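Below sits a lone chain in structure tokens, taken as the form predicted alone.
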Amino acid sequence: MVNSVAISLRGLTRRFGDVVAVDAIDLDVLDGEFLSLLGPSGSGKTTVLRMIAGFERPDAGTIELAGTDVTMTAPYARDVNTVFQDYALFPHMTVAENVQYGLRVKKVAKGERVERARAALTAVRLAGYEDRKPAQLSGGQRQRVALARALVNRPKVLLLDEPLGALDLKLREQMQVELKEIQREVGITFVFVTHDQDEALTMSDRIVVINEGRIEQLGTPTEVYEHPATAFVAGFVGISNLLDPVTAEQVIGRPGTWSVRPEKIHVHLSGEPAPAGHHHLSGTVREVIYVGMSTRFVVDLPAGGSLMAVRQNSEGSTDLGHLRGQCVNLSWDQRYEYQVSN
């Protein structure tokens, strides 16, 4: 069954002065998934965010949601409600009426606004905690607030800009899980900004790599990471080998440039040769770092420039240090080598 389209842009420019912030998008955002726009700070993401809301309006181009043009709509007479970073909480509220907040503004009966608080609350997993005070929450139950304060107008599209931006490291890990699995059971289509790749490959269904205005890239995580489009969607998500035109032409045969993951790439510790059918080469190893689970190796190439491996620290000893300054062997299969321009 193929989704219907929840949000539509066409030509979608934004310019500041002489910068042209977004640059002529294309998108379409399909019924109840989770897109991310993934891009490094002004890359023009939250711009096409804030014109999805109506907090800014675009210089050319055109938005519709459900089909329906709201280029020139207001705000508040848009289908959509935004979760930012910084909570917004009214702190003198409780948690119960901070939900209840903008059903209380449209003027919606007291006896539905406690229900549907009651039923946003148990989605975000807060049950129980109505009558406390934002300051007597963690930083991550905040944020729950915030969003289960934009859960309960039923909206069709929920725009989140970077809201686990202000959490702790162990906390935005939980929260991602938690915000994927709060929004597969609502089924509300869900489109959040984030520069950090990570929450972009763990919670998305799509993903849109912005870059200076304009689309990189648009695929599924696995699209993205493994078969990146361009040099630029190679270096941004995740960490990527790029062999020059020259060494791509000594070793892989072909000219232009060339991206090959750390992780897919062995190291020959013991100087052994490498599997027929795989591209190889030698270098010097520079260093060594150990990050738990996994080594990295960064080696040197006798032509210039270097390459990093991954080996998991899977079994075996870990203490690899003794590397250091060691030649080594290295090769990759051919299959995860992808050309990223000419």
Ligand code: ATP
Given for the second form:
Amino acid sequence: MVNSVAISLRGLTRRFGDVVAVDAIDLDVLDGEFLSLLGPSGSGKTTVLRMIAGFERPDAGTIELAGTDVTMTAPYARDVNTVFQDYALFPHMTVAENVQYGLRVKKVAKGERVERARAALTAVRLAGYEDRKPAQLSGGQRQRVALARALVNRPKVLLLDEPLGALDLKLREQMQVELKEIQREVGITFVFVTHDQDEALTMSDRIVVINEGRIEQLGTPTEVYEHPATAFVAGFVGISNLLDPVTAEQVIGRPGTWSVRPEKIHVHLSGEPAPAGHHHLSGTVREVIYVGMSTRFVVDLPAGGSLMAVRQNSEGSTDLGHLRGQCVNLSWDQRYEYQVSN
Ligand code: ATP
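Okay, that is the form predicted alone; can I get the form predicted together with the ligand now?
Next comes the full complex, and the chain you just saw is listed first.
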């Protein structure tokens, strides 16, 4: 089945003075997908989201929601809802009143209001919390009330701007999994802004990597991580090794800049030769960093530059500090090297 398009952006552009915050973006977001906009601070993610919501007018380009041009449509007339990081709940209202608030403004009858709020609170796993005040909830629960407050309107599209940014790491990781489950259950299209690559990889059906107002790559988490299209994506999403053209020519035998992920590089501790089909080189271990599940090696190359390699601590000795200063052989399967553009 081919998914229909929920949001279509064409040539979307927004300038602030001399800054081109969003630079002619073309993007189709599919019905029911969880799409993340991932990029560093100032890359234009929030501005894209605000234009979809209607809070910001584009200087050029068009926005369609479910095939209808809404570029000039007021925010309240668009079938989208936004959840922000600073989800201001009304402190004097109960959870149920907070969730029902939007429906009350729209003059939805009381019976339906109560029923829809109950359904939304059940969706975010907060059934039974209706009578609490926000102050009696944890940060994660408050964030889920904010989500319920948006879901209760049954929007076609939910826009989320770093909604987990205020939570501590443990809660944030837990909410990432929950939010993805909730999205799958309710089937609403989510556009999720984050600068956190782990968050984007964990939650998304597809990721749009944005840099300086432009799309660097659009793909599934696996595509973006395993096949970074540009040097920027290789460096921003996960840790990556870039082989400069001189080293690439020597090791790979082909021109251009190449990327290999650290976990694909095998460190030969006993000096055995690289298997057939693998590229190999040797270097001097500068750093051995123990990080619990794995050990990272930084290996200086004879021609300059260095590579990072990661070894899982699942077998054999994990105390490898004595390798510092030693010469080791490195190899990787050539299927795991990718040419990237600059
Ligand atoms: P962050 O992750 O820090 O929120 P972002 O990727 O969401 O960043 P935007 O907030 O979209 O980035 O900003 C993109 C660029 O536009 C930045 O250079 C920012 O300074 C600029 N910008 C955004 N809003 C305005 C504004 N109202 N006035 C002037 N410049 C702005």
